[in-house]
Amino acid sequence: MSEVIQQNSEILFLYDAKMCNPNGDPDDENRPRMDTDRERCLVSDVRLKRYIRDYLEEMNHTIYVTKSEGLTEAAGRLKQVLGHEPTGADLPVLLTKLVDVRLFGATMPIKGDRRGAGEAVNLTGPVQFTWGYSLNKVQLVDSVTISSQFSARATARQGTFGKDYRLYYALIGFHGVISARRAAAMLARAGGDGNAATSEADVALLDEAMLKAIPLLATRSKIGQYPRLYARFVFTDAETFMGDPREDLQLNPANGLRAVQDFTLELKGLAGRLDRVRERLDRVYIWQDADLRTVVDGQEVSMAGWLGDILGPDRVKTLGRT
């Protein structure tokens, strides 16, 4: 049994999107979600969690919020997992089986102990993400009309036309937190069963999914997205957070981008934030794509090497991505 997490973490995750639609807005003809005032594209935390859930399911982990069998009501999904109608006594078993609930939490309709009584179990998971946004100003692809060989009517003599909205290029950043206090609360709800609360093994699985899920789960509108940087900062306790590291990063240039080779990412602004938590920072797990050029004062460096210089190399752990 892997140990329940005792230490907070914070995540910085960057991936890029080239000639695709990172997150369509159903309220706006599926155009990419946008912060139009700042000319940045947006991606919801739900979209990111969907990638992770789908990856975990493909790796044969059991998840609660699944798409594999089409739309299923929540109570029906719990019955599928357990083989019977869920009751409050089943909560530890459900948490042991459902890795996405241990990570992200969920609302689960579970019957009460008395006949006819019911309740919704609300669990806030230790892992939460903000919405992602692009670090660069983005542009929509000018041409949006596509045609189909299939007609709308049997008597029609030509195919139909539709809209296909895409961005030229976006470097999208997410900030996430992993709360040890939330894991402790989950452990308490599960009656102290360590298999039913977020573990170090669960978080290692999250690391793996963050690096692999997006390119493996490409669809027609999502192909062209690749992870570029992942860093998980692990603190010494369950109290410390350092705040959103995206605010410290700077692209040069930040306009007119079409590919990862078109810019450098300045890291220097992150040094002050790290210095404020230096004594409470236990280790950093990091992975960087070879095509992403990171610099400090204009000098090209690897982020792992730079972190090793300011924190000590023994506190920097490089993640692999096979």
The other form holds:
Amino acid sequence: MSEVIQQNSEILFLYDAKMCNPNGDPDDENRPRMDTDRERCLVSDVRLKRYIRDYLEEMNHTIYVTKSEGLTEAAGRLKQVLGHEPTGADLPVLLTKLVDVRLFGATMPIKGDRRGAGEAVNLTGPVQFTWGYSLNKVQLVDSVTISSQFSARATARQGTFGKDYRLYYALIGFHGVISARRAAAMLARAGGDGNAATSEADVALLDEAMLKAIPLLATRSKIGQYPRLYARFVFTDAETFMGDPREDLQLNPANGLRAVQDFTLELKGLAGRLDRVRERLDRVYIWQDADLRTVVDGQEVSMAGWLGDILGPDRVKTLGRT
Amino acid sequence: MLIFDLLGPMAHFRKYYTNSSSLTYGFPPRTVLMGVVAAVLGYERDSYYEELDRGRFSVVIKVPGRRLIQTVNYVRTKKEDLTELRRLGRARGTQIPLEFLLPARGNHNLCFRIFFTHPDTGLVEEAVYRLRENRSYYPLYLGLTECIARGEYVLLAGRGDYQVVPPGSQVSLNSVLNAALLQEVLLAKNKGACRLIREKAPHSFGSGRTLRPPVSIIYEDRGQPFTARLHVPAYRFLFPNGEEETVAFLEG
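Switching from the form predicted on its own: structure of the form predicted together with its partner chain?
First the chain shown before, then all remaining chains and molecules of the complex.
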């Protein structure tokens, strides 16, 4: 088995959405989530985690927050996984089986020791993501009505009309943290069972899912999304965090974009943040799409190359997507 | 006395009396401030209520928020709703309007300045060390785990770093105020417009995360100071960069 993580990480993840709806608001006709004040689109952390969970499930991992088992409630899902009603003693077994809980944590309804007492086990996972926002200003496509051959009622003679909102182009950024202290707390909750806490292998699986999950999910509203940049900064200890790197990035231009070829991404702002923690940066895992042009002071560079220059090339590990 | 800033792009401090919609306060209530200090120091959930309740807290809204509602799907954990849902053929999960605070125009981050003292000086020194070195024990959040935040150390203030403003004096207050400590608001003395908001917010937890009686909090909506007289002393700080801030502790 693989070691329980001992080092913190911080993640910067960029993907783009072209002529699609990155994350609809279910209570707003499924319009893309928007921060209209700043003209940025938003993507919830659970949308991102849904991609990852779906990928992990596709790869035959057992997950807790599943979509494929049909309508079920949380207690029923735990029973499916275990084969019996969950009790507090099952926590290590559940954690060993459920990779998404080892990564993201969960609230699990588990029977208390006293008869009839319900109890919810709250596990905060080591991996947490912010909501994503677009680094560019986005515009909504005007034409929105679609028709469907399926009707709302069995007796109806016609199909129904629906709304289909899309954005022209959004480059969406997420920030994530991985806390080794949280993994240690999970290990303690699981009675010290190393298989029941977040391991290096789990995090490597997360790296893989971040690069591969989004293109795999090709439903109609999600076609046109590609990961463009993934960087995981690993610290030497279990306490250090450097903060949200998205605020250091700059798109040129940041308005009127229609494709990844239309802009460059200025990285220079990151240098100060990295400098503050450089002694405590152990290594960086990085992947960059060939179409994303990154620049420093206007000079085109690859992010891996630039990081190699400032941190030393041995601290930069390039991830592959195949 | 430890002073630090808490920064992040989004926040949600859930009002304790809302159920089907999650609305947010415009500032982190005292229970959140306790939780943030607990995360810096590495206290487990539910383990610190008594210890940190001995501390004194104050918070200044440095970058005010604007409110944005997004509806999110929550997983159902109750069996009882399921029969009903199946009958209606509705989607799984339950949809909850969730109100976020986002920084007002032009700012990347919300910013709350937190003032914290505790009778255990060792505890305060530990928090100072951890914030100064970017070594918070657990990650920091602005109310929800998806509202990841960063702590930025400002000052370890000693006796010489502040003036005590006696009770009953006219003060231009930067911090949020426990309404029980207010003598009167001096609206006429305010420079410019002033929009005061009063929200009932949690103050402390008893054992088992039971909520102790909440208190009314008054604050200025756009993070502007407001002029008032208080029943308790206020503290006027002069920061090295020339900034001046007057705060009252939530405990009085």
